[in-house]
Each structure stands twice: as structure tokens, then as C-alpha cells.
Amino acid sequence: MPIKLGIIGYGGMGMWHHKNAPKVKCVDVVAAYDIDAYQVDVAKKAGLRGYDNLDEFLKDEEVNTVLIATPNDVHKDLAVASANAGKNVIVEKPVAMSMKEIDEIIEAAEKNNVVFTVHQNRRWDKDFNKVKKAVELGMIGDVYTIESRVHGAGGLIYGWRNKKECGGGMLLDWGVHLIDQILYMIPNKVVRVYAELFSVLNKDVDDYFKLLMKFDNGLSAQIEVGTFCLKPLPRWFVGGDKGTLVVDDFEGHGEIVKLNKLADKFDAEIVETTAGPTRTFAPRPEEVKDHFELPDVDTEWIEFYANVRDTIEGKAELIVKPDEVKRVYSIIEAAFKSSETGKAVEL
């Protein structure tokens, strides 16, 4: 069955979905609803049926799937209303404002026998999939640490994303993506969360945060997001017992560095450095290191829509599952609690 998509919230993300969803076969955007009359008019000029009334929008019989791209604080009510109207539901991230709200959406979807998922499109990012593939292939051995970060230089956060009551701030905006990526890559249980949130230039919401997750297999993952970092660090740093992986940017530029057999021929010696004498931190000669390209991956964001289409048709399982969405949000809630108390949260 082709997806006939109706978009709730025809702003920046709503228009982005209108542009990209139809790139997938049997996915069409046919309608949009917005509380802003100007955006309704924009939708109509873009060839959609535009609605300024939610009930009328949900009565549109051609629409079989609703995509919600509004401020975060109204996701739950709109998702429940859409499910109760018999529509499949796609919600922009973060799905809601609490675990309780997520449970209400899931309950409504199950009661009405409709598909419910969340647009965690960064599972298809090129940089992430290179890291995931390298880890899964054991290219750097057993991984003990993963660092994932996004550093921006703009500083200011705009619109509703700068309002706490709307679900603004970087933990809910970017953190939800990076947490989802780590949990999608590492299936082990998270046993401890520690987080620090800062309001550097945006006083009402967090514009910098650092989050640590400890897994039951001993692995530690660090996520860092900042909007005012004028000299950004690499997108990924991954340490394993056989090598080191670095990804510089979203394009996936980077490398894997491992020691070769020549390393066994070099005895550890005390070396004088500008930091003083050292043996443990003495630099390795370049000839004992081998540099490898990151694995190739073939992935596109629009695969998300194809998976939703195939799931609705009964040909596939959801890639972004409701229980995975809940797992991500449990980390977010723990991070907020840790930041408030200054203590790690045991899970």
C-alpha cells in the first residue's frame, strides 16, 4: 500500500520531509496541517491540501500516514489523535517529553492497530555507519571507549528550540540522535549515566552538554554537544585493544591506525619530551604504525521512509522500534537527573 503522507507542522522540518519523502517509490505527500495560516498557504502553493483545522486534516481519507514535525511539547497529543483517527504515525525526534507520554502513544498505536515510529534518521549517517561497521567487524579489536561529538560555532539557538517549555536545548535536539546511534551500535545494557549540562550563551536551555554511559561489558561511551566551540574536535574517536579509529566529520573522512609487526622490534625506552622524560607516553616511530581506510558504506536517509512503507505493507519490521525509542529516552531522563543532582544515575 502506498504511503499517502500528511504532515503536521509545515515549517522547516515539515518542508524538508515534503522534499525528501517522495524520493522513495510509493511514498507521496498529499496534505499538511499547521496552526500558522501563512504556513498553510505555503503548503497549498507547494501543491498540498492545506488545513488549519486538525479534525478536518485527520478526516482526510487519502492520508493514511501522519508525520509530526512540530515543537516537542505537542508531539504526544498530536500522535495520539492521529493514531485514534486510524493513521500510521511518524514522529520527529525526540518523540515526547517523558516516558509516560511515549507509553501513551504506544498504547494508542496498539489499540488502533497502526504503525508508530520515530524519525531517527541519523541511523543512516555515513560517518556513523562507518564506525558501526568497523566496530562490528572487529577492525580495532575489543572496543573500550567511544567518543561521539558535535561541535558548532554559531552559539545561539533559535525559535522554539530555545524555549525549555517547548522541549528545547541540545540534549533533546542533538543528544537524542547521538544516544540513539550509540545504543543502536552497542546492544549491551547501560548500567550508569553521568551528565553535565551548561547554558553558555542561551540562558534558558542547555547549549553544551557532556554525557557518559557505562555499559555492562565495561565499555564507556561519551557524548558531547556544544554550540559554541570555535575549534571543533573530531566527530568520532574510538579506542580498541588492537587500534584506534578517528572520524573527522559527517562526510566520514578519517582512518584506522594499528601497530604492525615492527613494533615488537622496538624496545621501550625513556624519551625526553617537552613534557619531561617518559616511557609510557613516548611517541611510537611512524614505521611501526599502519594506516587503514575506514570501511565503505552505502546508506541514505530516505531508507527510513522505505522501511516505514515496507512495514505498513507487512513486508518488513520497523528499523526504529518503539522499545528502542524508550531505551533512548530512559538515558535522556537519567541525564537530566544526573545534571540536576551532580551524581551518576545507576540504571
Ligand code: NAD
Second form
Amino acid sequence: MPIKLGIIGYGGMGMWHHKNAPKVKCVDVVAAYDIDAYQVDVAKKAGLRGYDNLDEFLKDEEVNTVLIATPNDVHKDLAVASANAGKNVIVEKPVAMSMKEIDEIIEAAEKNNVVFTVHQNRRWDKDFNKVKKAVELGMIGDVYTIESRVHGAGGLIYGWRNKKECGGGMLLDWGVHLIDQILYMIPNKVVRVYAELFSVLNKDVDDYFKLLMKFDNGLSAQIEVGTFCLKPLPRWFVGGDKGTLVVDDFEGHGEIVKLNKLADKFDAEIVETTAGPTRTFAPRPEEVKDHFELPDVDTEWIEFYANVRDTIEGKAELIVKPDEVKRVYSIIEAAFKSSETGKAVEL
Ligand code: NAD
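Now show me the form predicted together with the named molecule, since the one above was the form predicted alone.
Whole complex next, starting from this chain.
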């Protein structure tokens, strides 16, 4: 059965889906609903049936799947209404504003026997897939630390993203992607979460945060998102007992560094730093290190729509599963709690 998509919220991301979803065979966008009359007009000019009324939109019989790309605080009501109208439901990230809201969406989807998934598109990012493959292949041995970091320089956050009541702030906006990536890569249980949220330039929402996740195998993962970092650090730093991996950017440029056989012959000497000596931090000479390219990956985010289509047809399992979405949200809730209390949250 071809997907006939109706988009709710024909703004930046709604238009992006309109442009990209039809690149997949048997996926068409046919309609859009928006509360803003201007955006409805834009949708009509782009060739869609445009609606300014939700009930009318949900009565559109050609639409079998609804994609919700509105501000975050209205995702839940729109998702439940769409499921109750018998439509399959794709929700933009972050799926909702609380675990309770996610449960309501899942319940409505199950009751109406429709597919429900979330657009966690950064599972298909090149940088992430290189790290995932290298970790899974054991290219740097047993991994003890992962740092996933996005440093932007813009500073100010605009529109509804700058309003707490709309689900603004960076933990919900980018944290949800970066947590999802880590949990998709590391199947172990998270036992502890510690987070600190800051409002550096934007007073109502978090525009910088640090989050630590401790896994039951001892691995520690740190996520850091900052909107005002004028000297950005690399996108990924991963430490293993056989080497170090660094990815610089979203394109996945970076390398793996390991010791070679000459390392056995290297005896660290005490070096003098400005105010004292150290042997532990004496630099290793270049000749004892080997540099390796990161693994090749073949990743196409457009697979997301194909997977939804195939799941609706009963030919595939969802890649972004509701219980994974809940797992990510349990970390977000713990991070908010940790930041409020100043204490780590045991899970
Ligand atoms: P936007 O402000 O550009 O567009 C939102 C649209 O929703 C606007 O046209 C607005 O009029 C409409 N709208 C608001 N309330 C509505 C309602 N109750 N019913 C119907 N329409 C309504 O926002 P955006 O940047 O497109 O973000 C939309 C969603 O997409 C958010 O959840 C955001 O987190 C997500 N997003 C995801 C990615 C990604 O990479 N997955 C990237 C950007 C945004």
C-alpha cells in the first residue's frame, strides 16, 4: 500500500518532509494542515490539499499516514487525534512533553491498530554510524568513555524553541537525538544519569547542557550541547583500552589512533610543565603511534520513510520502535530531575 502522507505543521520541517519523502518509492505527500493560514496557502501553492481545520484534514480519506511537524507541546494531542482517525502516525522528535503523553500516543495507536513511530533521523548520520561501527567492531578495544558533543556558535534560540511551555530548549531539541544515538549503539542498561542545564544567553530555556549516563557494564557516556561555543570541540571522542577515536564533524572526518610495536620500547620520561614535573602526561612520540581511517559506512536517512512504508505493509519491523522512544525519554526525564535537584538519578 503506498503511503499517502498528510503533514500537520507546514513549517520548516513540514516542508522538508514534503521535499524529501516522495524521493522514496510509493510515498506521496497529498495534504497539509496548519493553524497559520499563510502556511496553508504555501502548502496549496506547493500542490497539496491545504486545510485550516483539523477535523476536515483528518476526514481526508486519501491520507493514510499523518506526519506531525508542529512545536513539541502539541504533538501528543495531534498524534492521538490522528490515530483515533485511523491514520498511521509519524511524530517529529521530541515525540512529546512527558512519558505520560508518550503512553497516551502508544495506547491510541494500539487501540486503533495503526503504526506509530518517531522521526529519529540522526540514527542515519554519517559521523554516528562510523562511531557505532568502530565500537561494534572493537576497533579501539573495550570502550570506557564516549563523548558526543555539538558546539554551535549562534547563541540565540528563536521562536517557539525559546519557550519552555512549547517544549523549547536544547535537551529536548538536540539532546533527544544524541541520547537516541547512544542508546541505539549501546544496548546495556543505563543505571545512573547526572545532568546540568544552563541558560547562558536564553533565559527561559536551556541553551547549554552536560549529561552523563552510566551503563551497567561500566561505560560512561557524556553528551554536551552548547549553542554559544566559539571554539568548538570535535563531534565525538571515544576512549577504548586499545586506542582513541575522534570524529571532527557531521561528515565523519576523523581518525583512530593506536599504539604500535615500538610502544613497548618507549619509556616515559619525566617532563617539566610550567609549574611542575609529570611522567603520566609525558607525550608519546609519533613513531610509537599508528593512525587509522574510520570505517566506511553506507547510510541513507531516507530509509526511514521506506521502513515506515514497509512496516505499514507488514513487510518489516519499525526501525524506530515506541519502546526505544520511551527509553530515550526516561533519560530526558532523569536529566531534568538531576539538573533540578543537583543530584544523580539512579534508574
Ligand atoms: P516551525 O516553527 O518552522 O514550523 C511549525 C509549524 O507548525 C508552523 O507552520 C506552525 O504554524 C504550525 N503549527 C503550530 N501549532 C500548530 C497546531 N496546533 N496545529 C497545526 N499546526 C501548527 O518548526 P519546525 O522547525 O518545522 O519544527 C517542527 C517540529 O519538527 C518540532 O517538533 C521540531 O523539534 C522538529 N524538527 C525536527 C528536526 C529533525 O532533524 N528531525 C529538525 C527540525 C525540527
